[in-house]
Amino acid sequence: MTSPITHTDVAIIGGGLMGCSAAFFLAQRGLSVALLETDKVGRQASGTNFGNVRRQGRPIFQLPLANRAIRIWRNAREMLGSDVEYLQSGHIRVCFRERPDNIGKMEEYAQQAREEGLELELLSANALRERFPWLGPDVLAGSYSATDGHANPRLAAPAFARAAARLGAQIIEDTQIVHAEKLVEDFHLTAADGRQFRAPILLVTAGAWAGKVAGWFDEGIPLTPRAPTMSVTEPVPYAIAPAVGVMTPDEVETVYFRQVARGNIVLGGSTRAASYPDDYRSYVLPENTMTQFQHLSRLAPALARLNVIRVWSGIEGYTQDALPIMGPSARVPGLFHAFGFSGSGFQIGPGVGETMAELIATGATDIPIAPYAVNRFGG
C-alpha cells in the first residue's frame, strides 16, 4: 500500500525552539507548514539548556537579532497562550580578579552595545557586592543588564508548537526523516516508516543532526556534537534574582547560574563532554560537575555548599567559529538553514524563527544574517 503524501508550503526538519517558532511565525503569515520531529518537540538542546535569556556577551552584530527575540520573550505569554516562565530579572556578567584586562573589554562592549539598544551598567567590586552581597571576593567587576532574564527551556519549544498548531501548522512528532531531495519544484522527504512529505520550501533546524541533512544536498557543514553539563541544587530561600555568568576566555571558568522561584540553583557552563547524535545519547561526567562547583565557589561561595539533587545533559551542535548557520542554502534554491547555535541559541531562538519566517515569506529581512552564511566555511 502506498503511503499518503503530505503537501505543504514549507516543510521543517527539526522540532526544537528554532523550528517550532519558525512554524508559528510562518503559520501567522498564512503559509501551510509541516514540522517534522524525530522525537518530541523541544526534547534535545532546546529543552536541556540553562534557559538564559541574555543579550549581553553576544557578538555586537548579533544584537539586532537578540533585540527582536527579547521583544518576543516579553510578549510570549499573550502571544502563545502559555506561560514559558520568562522573567526579566536581570543578568550579571562578571570577571575574576586575576583578569583585570577584562574591565576595559567590558567598557568597550558596553559602549558598542548601547548603540544597538542594549543598556549595560558597569559596576566595580565594591558597588557590585553592595548590590549583590552574595558575590565572592574573587569577583573584580561586573556588567549588569536589567532587561535580560531567563525562561524555562522545557516549556518554550512545546509552547510555540502548540500555538503553531492552533494556527493550522502540522506538528508531526516521532517522525524521523531518513532522506530528502529536490525534484523539479518540490523537496521530497521520506520518513523511516515510509511516509512522504512534499514542499517547495525546506527549512533545516535539526540541531546536531542538521549537518547530515545538509549533506543530502552536497552542502558539507562541519558540526561537532557536544554535551553541556547541567545540575540543580536543593532549594534555599530565594535571594538571587539575576542570572550570573563569567566573562573569560577560559572555558573551564565559564560557569553560570540562576535561582528559580522555588529556591533551587540551576547551574551550567564550564567544561562540556562529547555527545553521540547517532545514538541519541549524551552523558554527564562527574568531573565536569565538580569543575562547575569549583568556580561557583569563587562566584558565590555560599552556593558551593549546597547539595545537587539532579544532573542532566543534552546534544548540542557546534560550528568551528561558534556562530550559527542561518539563511538560504548556497547550493539549492528553496533550501534554508538555521542550526549550529553552539550552546548559545536559546535567547535568540524566537528571533531566529521570526527572521527565518520573514526571509522565507518575503525573500528579505532587515536582521543582519551575512555573518551566518553557510558558505563561510568554503563548502
Ligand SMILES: Cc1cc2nc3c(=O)[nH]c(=O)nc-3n(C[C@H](O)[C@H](O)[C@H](O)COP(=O)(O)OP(=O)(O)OC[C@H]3O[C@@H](n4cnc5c(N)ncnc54)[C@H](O)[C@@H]3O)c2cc1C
The other form holds:
Amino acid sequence: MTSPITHTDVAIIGGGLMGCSAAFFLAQRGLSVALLETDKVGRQASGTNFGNVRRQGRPIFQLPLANRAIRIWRNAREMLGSDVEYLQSGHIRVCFRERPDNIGKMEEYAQQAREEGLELELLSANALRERFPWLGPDVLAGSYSATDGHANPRLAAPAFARAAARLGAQIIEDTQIVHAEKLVEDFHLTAADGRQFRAPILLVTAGAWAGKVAGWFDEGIPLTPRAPTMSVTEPVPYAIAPAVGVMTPDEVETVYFRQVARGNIVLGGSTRAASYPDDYRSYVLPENTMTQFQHLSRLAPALARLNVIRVWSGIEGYTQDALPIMGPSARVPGLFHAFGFSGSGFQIGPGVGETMAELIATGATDIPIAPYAVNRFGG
Amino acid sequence: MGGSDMSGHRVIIIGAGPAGTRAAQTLVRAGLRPIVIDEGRRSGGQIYRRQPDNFTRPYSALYGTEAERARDVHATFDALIPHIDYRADTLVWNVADGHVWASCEGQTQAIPYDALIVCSGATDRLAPVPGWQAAGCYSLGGAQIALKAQGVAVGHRVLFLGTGPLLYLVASQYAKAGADVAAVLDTSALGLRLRAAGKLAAQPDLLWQGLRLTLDLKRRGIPVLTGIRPVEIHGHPHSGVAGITVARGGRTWRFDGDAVAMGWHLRPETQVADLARVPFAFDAATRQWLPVVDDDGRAGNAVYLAGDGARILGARCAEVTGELAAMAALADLGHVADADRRRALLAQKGDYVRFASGLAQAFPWPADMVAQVGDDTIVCRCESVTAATLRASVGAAHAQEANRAKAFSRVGMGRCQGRYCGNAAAEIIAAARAAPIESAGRLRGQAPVKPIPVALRRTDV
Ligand SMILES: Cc1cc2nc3c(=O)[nH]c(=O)nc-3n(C[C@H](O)[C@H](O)[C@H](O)COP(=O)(O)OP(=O)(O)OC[C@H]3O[C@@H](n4cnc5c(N)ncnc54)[C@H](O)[C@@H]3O)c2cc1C
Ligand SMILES: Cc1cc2nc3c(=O)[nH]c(=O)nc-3n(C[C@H](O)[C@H](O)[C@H](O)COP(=O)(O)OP(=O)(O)OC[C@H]3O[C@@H](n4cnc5c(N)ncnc54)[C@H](O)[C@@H]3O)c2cc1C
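Switching conditions: you have the form predicted on its own, so give me the form predicted in complex with the ligand.
Zooming out: every chain and molecule, the one shown earlier first.
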C-alpha cells in the first residue's frame, strides 16, 4: 500500500527553531507548509542550547536580523499563545584583567551597535561591581545591554510548531527525509519509510545535518558538528537578573551563565567537544566541565559554592567562518537554506524564520543576508 | 600506584558493599591490586553499613539474622586493605573514554581502567502518594540508615507504607529499637504472597525470616494491613506529617503518626552504568529499565556489573555476582578461569533469580495506583511537578516519552535526576497516552552521578 503524496507550497527539512519559526511565518503569510522532522521538533540544538537571547557581541551586520528577532521574542507569548519564558533581564559581556585591549574593542563595538539601534552601557570595574557585586576581581570592565535577555530553549521551537499547526502548517514528526531532488517544477522528498512529499519550494533547516541535505543538490558545505559544554546548578534564591558572558579570544575562557526564574544557574562554554549527528549523540567531556568550572569561578566566585546537578550538550553545525548559510541556493531555483548557525542561532532563530518566510513569499528582504551566501567558500 | 597486576592490568571497582568486596577479594587472589572506590566513609555498602566509629552496638543488634554475613564481609574487606588501593569518601561522578572520574574533598582525577566493575547497589523505589511532600516523609532506606548509622528514629510514631520485604524488615527493626510503629500498610494483597510461595521457597530461610517478621509485628500489636491503597498522607509541607488514610474495598482507616517511611522495594542504581554507555532493556517483571549484562555480568566495553546495581537480587546474591563479575573480568584480561567455581556460582545465582521473581510477584510495584494518582499529587518532589503538569505535557504539548516530558514539565530535572520519580513518571505518561509502559522510555542519565561543587578542581593535569 502506498500512502498519498503530500503536496504543499513549501517543504521544510528540519524542525529546529529555524524550521519551526519559518513554518509559522510562512503559514501566517498564507502558504501551505509541510515541516519534516526526523525526531520531534526542537529536540536538537534548538532544545539543548544555553538559551541566551543576546544581541551584543554579534557581528554588526547581523544586528538588523537580531533586532528583528528580539521584537518577536518580546511578543512571543501573545503571538504563539504559550510562554517561552523570555526574560528581558539584560546581558553583560565582560573582559578579564589580562586582556585590557578588549576595553577598546568594547567601546568601538558599542559605538557601531548604537547606530544599529542597540544601546550598550560601558562599565568600569568599580561601576560593574557596584551594580553586580557577584562579579569577581579578575573582571576588568563590562558592556551592559539592558534589552537583551534569555528564554527557555526547551519550549521555544515546540511553541512555534504548535502555533504554526494552528495556522494550518503540517508538522510531520518522526519523519526522516533520506533523499530530495528537483524534478521539473517540484522538489520530490522521500522519507525513510518511503512516504513522498512534493513542493515547488524547499527550505533546508537541518542544523548540523544540513551539509548532507545540501549535498543532494551539489551544494555540499563542510559543517563541523560540535557540542558546547553545558551545566546547571541546584536552584538557589533568584538574585542574578542578567545573562553574563566573557569576551575573549581564548575559547577555554569563554564561559557564560544565567539564572532561571526557578533559581538554577545554567552555565555554558569554555570548550566544545565533538558531536555525532549520524547517531544523534553528543557527549560532555568531563575535562571540559572542569575547565568550565575553573573559569566560571573567576567570573563569579560566589558560584563556586554551588553544586552542579546535571551536565548536557547538543549537536550544532559550525561553518568555517562561524557565520550561518542563509538565503537562496546558488544552483537550484526554489531551494533555500538556513543552517550552520555555529553556536549562536538561538537568539536570531525567530528572525531567521521570519526573514526566510519573507524571502520565499516575496523574493526579497531588507535584512542583509549577503554575508551568509552559500557560495562564499567557493566550490 | 594501584589498580594493576604484574601484567599491568588496571581494574577499578566502584562500590565496597558485598558485591564490591567479593569482586576485590577475587581479583586480589588472582594477584591483582584493584582500585576500590566508595563514596562512603567506611566499607560495607548499604545492608552491611557500618556504624560510626564512636558507636559500639553489637553485630547482632545491627544486622540481626545477617550478623554473621556482615561480620564476614567486613572482615574480608579489612583484610584486603593492604592489597588494594582503597579510596573511601570518594565519589565517582562520571565515566568517559575509559576513565573513571573520582572526586574527593574538592579534588578530582581521571583514572584509567582496563576493566571497570560497577557494584553501585540500589536505591529505594518510590511511588507518589498524595501529601508525600510533607516534612517527615522518608524513604524506607533513609529511615533504616537513620537507625543503623545514627541510632535514631525518623519520628516518634512512625507509619510504614509501601511493599516488599524491606517494609516489614525496617518496621520490625524500628519496633525492636523501641520506636513506636503506628502501622504497616502494604499495597500488595496477601493472596499474591501465597501464589508466589513456590518461587520464594528457592530461599527457604529468607522466606521463613519474612514470615517471622510479620508475625513479630502482629505479636507486638502493630496493625498490619495488606492490599491497601494510600488515600492521603495528612500534614503540611512545613509542620510535617500528622497521619495517613488508607483504603481497601469500601473501607478506610486513619492512623496518626508524625513520620512516614515509604518504599516499594528497590531499584538498581544505574547512573554509573549509563554513563559508561551500557545498553538498557525493559524488564516486564519489575516494570523498569535494566542494564543489559550477560550471566557473568559483562556489559561490554570492559564494563562489568554486579550486585543490586545490575538487578535487585539481594545482598547474598551480591556476593555471588561480585565474584562472578571479577572472574569474568579476569578471564577477559587473559587469566585462566575456574570453570567449576563459575558453574557453582551460576547455580547459586539461579536460585536467587527465582527467589527475586517470587518477590516481584508477591510484592508488585503498584502500577495502577501510580498511573491513576490524582492530578494534585506531586510526582517529582525535587521540582514540585504535579501529575496534572506531567499529564499536560503529554496532552497539550504531545510529549510521548519520559525525556520529552522532562523537557516540558521539569519532571526528573532536580537533584535526584529522576531516581525517585522516573518510574512513576513513566507510568503516568504511558497511562495518559494509553500506551504500553515501555514506550514511555527511561530518563537518560547525565553526569554528575551526584551533585558536584563548582569548586571541584582537577589535580591530575
Ligand atoms: C549546547 C548548545 C548551546 C548553545 N547556546 C546558544 C546560545 O546561548 N545562544 C544562541 O544564540 N545559540 C546557542 N546555540 C546555538 C543554537 O542552539 C543553534 O544555532 C540553533 O538552535 C540552530 O537551530 P536549527 O534549527 O538550525 O538546528 P536544530 O535545532 O539542530 O534543528 C535541526 C533539525 O533538523 C532535523 N533534521 C536533520 N536532518 C533531517 C532530515 N534529513 N530529515 C528531517 N529532519 C532532519 C534534526 O532532527 C533537527 O531537529 C547553542 C547550541 C548548542 C548545541
Ligand atoms: C536503603 C537501603 C536499605 C536496604 N536494607 C536492606 C536490608 O535491611 N536487608 C536486606 O537484605 N537488604 C537491604 N537492602 C538491599 C541491600 O542493600 C542490597 O541487596 C545489598 O546491599 C546489595 O549489595 P551491593 O554490593 O550490590 O550494593 P551496596 O551494598 O548498596 O553497595 C554499593 C556501594 O557502592 C557505593 N557507590 C554507589 N555509587 C557510587 C559512586 N558513584 N561512587 C562511589 N561509590 C558509589 C555506595 O556508597 C555503596 O557503598 C537495602 C537497600 C537499600 C537501598
